[in-house]
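In structure tokens, the next block holds one chain alone, the form predicted on its own.
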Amino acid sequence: MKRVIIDTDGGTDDAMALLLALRSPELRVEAITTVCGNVALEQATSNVLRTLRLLGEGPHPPVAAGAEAPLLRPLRTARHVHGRDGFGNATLRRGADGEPLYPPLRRPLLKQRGDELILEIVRANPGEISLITLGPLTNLARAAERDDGGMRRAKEIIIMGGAFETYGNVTLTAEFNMRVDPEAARRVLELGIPATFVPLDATNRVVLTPAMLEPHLGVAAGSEAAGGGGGALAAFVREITGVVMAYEAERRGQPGCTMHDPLAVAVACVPEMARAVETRVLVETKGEYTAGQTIADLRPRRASQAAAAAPQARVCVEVDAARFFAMFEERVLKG
């Protein structure tokens, strides 16, 4: 069983990724830390607690709130994609009794900051902790600033981020997580921890559609508070993906929700689900038009090329989409 810390910025696909991780026997989630990104930090943390509540009263992993802003840049969220609350505006809905349909789990947060918790767990378990990052890498960079050597004790980092041989999703060259805090991404790569990128090149191949959800909607929306059974999780997924699907329908002519973060969790569970290329990844931090761009040579390497630029990462370039959706359906939609 792989011991993991999940660092998340609380958006729609983050919630689906958390549900998948917490229902996957391959993973033991030691902690969840939150970071600004898709939404502001407070909303991201609230969304994590709402997601945990769907799985009943626990026990649940500890949750700690982390960075409220990128290292050097102002925060630019993705509320226009994920909704005002990051959950397709589902948390704004009320039942007939006037109570929220998706209240957060009632539990205190840890007093530690997210970066402090990450560092504490990694230092205490050298070579045993895998870090799964679903948002900007600010928390990990701050942990490295506190104790560079301590962070190097992490086993690996699985990063949802980057765009290599495809267009970015916020600029022509950059994927959102990398664009929000490119300085943090560069700092984390400098640690030399084995890294696996799950970039847009792979995630764009796994798109959830309304037709995929329909067979699992056996319970009316709003019944999720009962603890997640008999179609309750599928109903929740439908609720939180509505805004994203409408956004994609307007942009691409077809509704869908790209499963960026769930794919990163799936790769953590089953690495062979994606074909990856070993390479050296660089992150642009100064370009006027290219900040956040991830750069790597994914061509077959000659010995001289490998010697000149020793690989420090794996970049997923292909994915078994059918296998991914079979896993997601079995572990989340049927839950």
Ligand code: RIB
Given for the second form:
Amino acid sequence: MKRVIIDTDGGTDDAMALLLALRSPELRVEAITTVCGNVALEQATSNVLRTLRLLGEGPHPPVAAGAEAPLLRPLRTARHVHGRDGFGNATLRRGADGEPLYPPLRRPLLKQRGDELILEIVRANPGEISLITLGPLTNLARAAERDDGGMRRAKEIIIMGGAFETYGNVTLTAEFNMRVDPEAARRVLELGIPATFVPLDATNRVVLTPAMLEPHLGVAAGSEAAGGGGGALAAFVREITGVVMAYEAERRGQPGCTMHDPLAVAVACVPEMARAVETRVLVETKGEYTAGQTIADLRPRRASQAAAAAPQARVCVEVDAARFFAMFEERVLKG
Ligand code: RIB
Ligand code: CA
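Mind sharing the form predicted together with the named molecule? What's above is the form predicted on its own.
Every chain and every other molecule in the complex is listed next, the one we just looked at coming first.
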């Protein structure tokens, strides 16, 4: 059982990643922290509470809201990709009964900030806690600024982020989570905690399509089957992915939702689902055109390179897409 904290910026794929994590026997989710990114912090936090409500009123892991803005830069959201609310605008819709389609949990948030909660749990459980980051790394960087020695007690970090041998998705060179807060990413890597990147090089290979959803849509959206069952989770996935599916259709010619964050969770569950290369990852923070670019030598390491800077990360370069979708289908779409 891997004890994890999930840090999320509350978008479409984040929600599917949370559902997968909470329905995976390999993981024990100790806490969920939210960060600005896809949408503003308040919306990201509300979306997390709406996702948890889908699985019933509880018990659920504690939720703490984190950073409202990146360390130095203004927030750039991805609402044009995920919808105004980050959830395909599903939070603005009502069901047949006139009630909100996906209401949030009726439970107060923790008073602590996300970075404080991360630090508290990591310090109290040295070498035990895996951090899974699905958004910009601002909360982890803030925690490191408070107590980098305490943060170094984390067992590992699994980062959805980066683009190494492929184009970025927010600029030509940078992936969104790295681009929103490059300074945070660099600060976190400087901690030297074993890091596994699940970058666009891997996530671009797992795209959810409407045809994959169709067989699981047993009942109308907003089913009362709280706790899953009867196609309620598949209906939720359809509702929240409408905007991103259309966005991908516009860009790539066919509807789809790239499963960035769910793949990061799947790799946390089953590391052998992806092939990773040991390397040293650098994050560009100065470039006018390249801020947020992740740079690493992914070539097979030869003796002559042995003198190169010591590796401090693993970068997933290949993924078993069929195995990923089999897991996602079994644990979420059939839920
Ligand atoms: O680049 C994809 C990543 O940025 C995903 O985590 C998505 O949710 C956004 O946060
Ligand atoms: Ca995310």
